[in-house]
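First, one chain by itself: the form predicted alone, in structure tokens.
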Amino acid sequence: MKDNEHTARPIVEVRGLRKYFESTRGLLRKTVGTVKAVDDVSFTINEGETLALVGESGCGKTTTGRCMIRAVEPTDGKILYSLDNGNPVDITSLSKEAVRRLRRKIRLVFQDPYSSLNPRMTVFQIIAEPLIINKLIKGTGAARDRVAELLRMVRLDPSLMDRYPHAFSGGQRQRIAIARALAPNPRFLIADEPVSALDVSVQAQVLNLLKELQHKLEGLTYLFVAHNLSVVKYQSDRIAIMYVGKIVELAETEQLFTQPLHPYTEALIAAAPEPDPRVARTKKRVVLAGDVANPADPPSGCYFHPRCPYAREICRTTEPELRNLGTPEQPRSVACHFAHELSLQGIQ
């Protein structure tokens, strides 16, 4: 987290990241186009860090994560991930076996705390299924034992491990949800939304838990992916922004926010709700034109021209790089022909 101490060290490297999805219609399921879900994605993730992956409905950052633990087959690219022996590994070559291994350390939390848990089991089976799956502990007390611990962690009655998942309401069951990826001691989680299916008054919790975490679970790391760009605010240390299967602009949190390099940013800072009414009264309102690109026809050139106010001819005919316009002890990429030269909005 922001005021969380973490090294420097690599613990997830992504390489040129793809997935497309074919396209097909018919009885003979023809193949009539690409989706390019993800298109050249590459970040890197420090060991006790949080990156958030922010961006609309439908821009790949849910396929970018499921694709770091294989749960979706990357069509290419590399997923580094270093071992505890510092070794790096890549992920999309290992075998089905050796990723089931692997999962011990990256576990996924998902966005529904309803469909993620299974109603025919107790809250003990659920935290303790990861633990007997992989043999990583002994005997029935042991494994109490632990769940205990575990819902103690997340700040839910070991008493209630016994029942199962509809005598809870959706911010306790996300916490067993919680409970479950944490059960086989993780170095890295991906929270895939976690808070969206939640009441507004339910969400400060499991957010403030998730830091609470981080901070007692030393070197635990998380990618954050969310729609929302003031729920990671205080939660991340980096944010990467994603449109249509690309990243268009990564900084440090802080950075992003008081001066964004890249109109979409700009676009979503603006449609962030501000609690300060002094704030929000000088805040110059930004509306994009148009739709979403379809990722199955994206529009040449830069993605994001059809909807910039800010767009150019060169805008419409060539992509831009993702380039780094920081330093090297703060570096923050860009993919924009002319972030050089805007003055975008953010928040002080």
Second form
Amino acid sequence: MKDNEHTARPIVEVRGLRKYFESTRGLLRKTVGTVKAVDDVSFTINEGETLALVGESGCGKTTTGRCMIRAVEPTDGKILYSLDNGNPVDITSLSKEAVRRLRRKIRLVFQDPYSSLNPRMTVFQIIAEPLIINKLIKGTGAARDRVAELLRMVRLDPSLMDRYPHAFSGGQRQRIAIARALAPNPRFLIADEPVSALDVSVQAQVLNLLKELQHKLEGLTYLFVAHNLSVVKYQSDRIAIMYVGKIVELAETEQLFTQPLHPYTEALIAAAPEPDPRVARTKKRVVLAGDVANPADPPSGCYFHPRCPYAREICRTTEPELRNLGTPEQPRSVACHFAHELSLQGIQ
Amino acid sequence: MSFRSIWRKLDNAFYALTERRRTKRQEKLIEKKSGQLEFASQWQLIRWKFARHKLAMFALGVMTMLFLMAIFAEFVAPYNPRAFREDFATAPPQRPRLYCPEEGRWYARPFVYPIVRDFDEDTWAVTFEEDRSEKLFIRLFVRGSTYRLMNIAFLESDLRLFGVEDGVISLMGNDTRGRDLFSRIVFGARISLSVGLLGIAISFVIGIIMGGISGYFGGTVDVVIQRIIEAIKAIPTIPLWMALSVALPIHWPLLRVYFFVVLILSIIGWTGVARVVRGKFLSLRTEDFVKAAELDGASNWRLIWRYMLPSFYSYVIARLTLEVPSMILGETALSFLGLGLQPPAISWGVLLQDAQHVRVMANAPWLLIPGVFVFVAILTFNFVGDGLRDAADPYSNV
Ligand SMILES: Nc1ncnc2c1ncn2[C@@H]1O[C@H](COP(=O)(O)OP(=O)(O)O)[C@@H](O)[C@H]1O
Ligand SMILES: [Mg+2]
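The form predicted alone done, now the form predicted together with its partner chain:
Whole complex next, starting from this chain.
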């Protein structure tokens, strides 16, 4: 939330995170290619804040999120997490048992609520599972009370808890998944495209719910992954734009929309579907040209140059650094050689 | 109006009619189930979905009858399967009738004519003929020779499902030693069907363990197990059986031979199950709900027992049902070739040994009837298996 920014306390600090997937072939497991899914990514998330991670499919957003709970083992880098008492620990060097404990505090909401809920368990069993596994609750009565409370929190009728997931719509299922994530009282939620598998008509409900929960559960922090900017417009405090494993721009939401500094951000803004149909009629919709670069064989120089309308010679040869271009009050960074020259199109 | 357009109109009308009936039926089903569907566990959903499969339901009925027949063989069979009447070797089946042409009248109770033995003066061959002067009425629950049901001492009785008084009934004829073929088929069902079930039970255990290890742990173990499976699959079955049954000592008691045959069949049977289980494990490992449980801190055991196994054992059961026919056929083939069970054991394969000679088959084609039972049993297992396979994933269209 904007108003506690001056008292900002980082909850997670990612430094130089890398995840390389090696593809191997044959019995001898010879490496035939390396996919740099996440390549030197750094950002900080403050307590109670929502940081959005936006980029097209295949940019490494999911991998970044999963590295943060060691669902994927990072290749390199540090992820500093400040414990309840304020002491930082490096998630990448935690023991197995410590990771287990960490995963009660950092929770994941999956993209597709149809595959993330076990169809063979009732809603009660699904939501109570993290509590039971981690022995956070004793007795069925207490568990049912807690599940009822969680269901009310995500605005579902607690009397439905003995039904199976197939009795629910996509939006309702995602609420169930959110309730499961909230069960052990987490501090940090990684929502990996929580609405992109849902019908447009119910997306707003789930987005509002997430916002509402953040108000209600003070200090709940979100890393909100999305592949289009319109979803995170009213959701996030800051936005990190990711392209082929790297962050190319990071700024406060308003600043990023009104005054993008990276051509990729501009393109994403132009391509974002307008949620308001009245405005949508007057706006011309731009479809992003070309495909995301292949992370197994990225282009030389700036990865975005083959699709960039402003590309010049230097873009083909030299990779731009992520530079700090903001003020101390409003820090922002961008990785483009011409960030200070181009005047790119944003929206109000 | 051309014939073609009339035809199309008719066709459309018919389609619309049946379509409407179909949707109506579905609506009714949904109406009936609404309020239950939300609470239905996977097994209830599977049952409902299976019940919509008419052919599979019918096959399930036939299968149930076959199994009841095998379990209560002593009661269903009118005679002891080992009792023989040498004089009546290869006597033909008696046809149950309701109409008597001599008297020109119908009877409410079915009857058979007794068979009498005759001697052809010209060819010196024994012939059998119906004696039309006498009728043997078929009655339910008649008293016959005493037996002990499933060899259990206190279940001694002489009550038979059906039979005739003062005479002999042989609905499927007699075998080459004058034993009632129907009674023998009923008893043969015991071994032939139980071989299938016991065989898949063993296949199931081996298959799930091997497939589970292969799919869950992967790596080198997986490679080794997969190569073993390929090797077993590459062995031609008949030579393998021959080799194995040569190793079978001649003095072994019947029961031991029986288990040995089952084991031989399972050695091949488990590979199919292991493949299915492995594939399911591999695909489930990456399934989001399994991943979610793993992140919740679930142990390996919990993941396997609570998340992975329940997600696929319906498939495995369907797959196993489809595996039964090859077991039954395997037993039949082994016994038929004289490599498996031998007389005095009674199984459908053993019974078919009688039908090996062309001369016998020409004179007594009813000796092939055990083959019909094999055929029917295999079809029912296939139909039921098909229905189960379709119903095994109840979440595909609810
Ligand atoms: N387990 C994996 N093995 C190999 N490559 C992977 C794996 N997971 C992701 N990748 C690759 O890493 C890249 C980033 O994937 P991902 O993080 O899922 O992107 P996003 O979530 O932004 O769509 C993709 O090119 C993808 O093919
Ligand atoms: Mg993703």
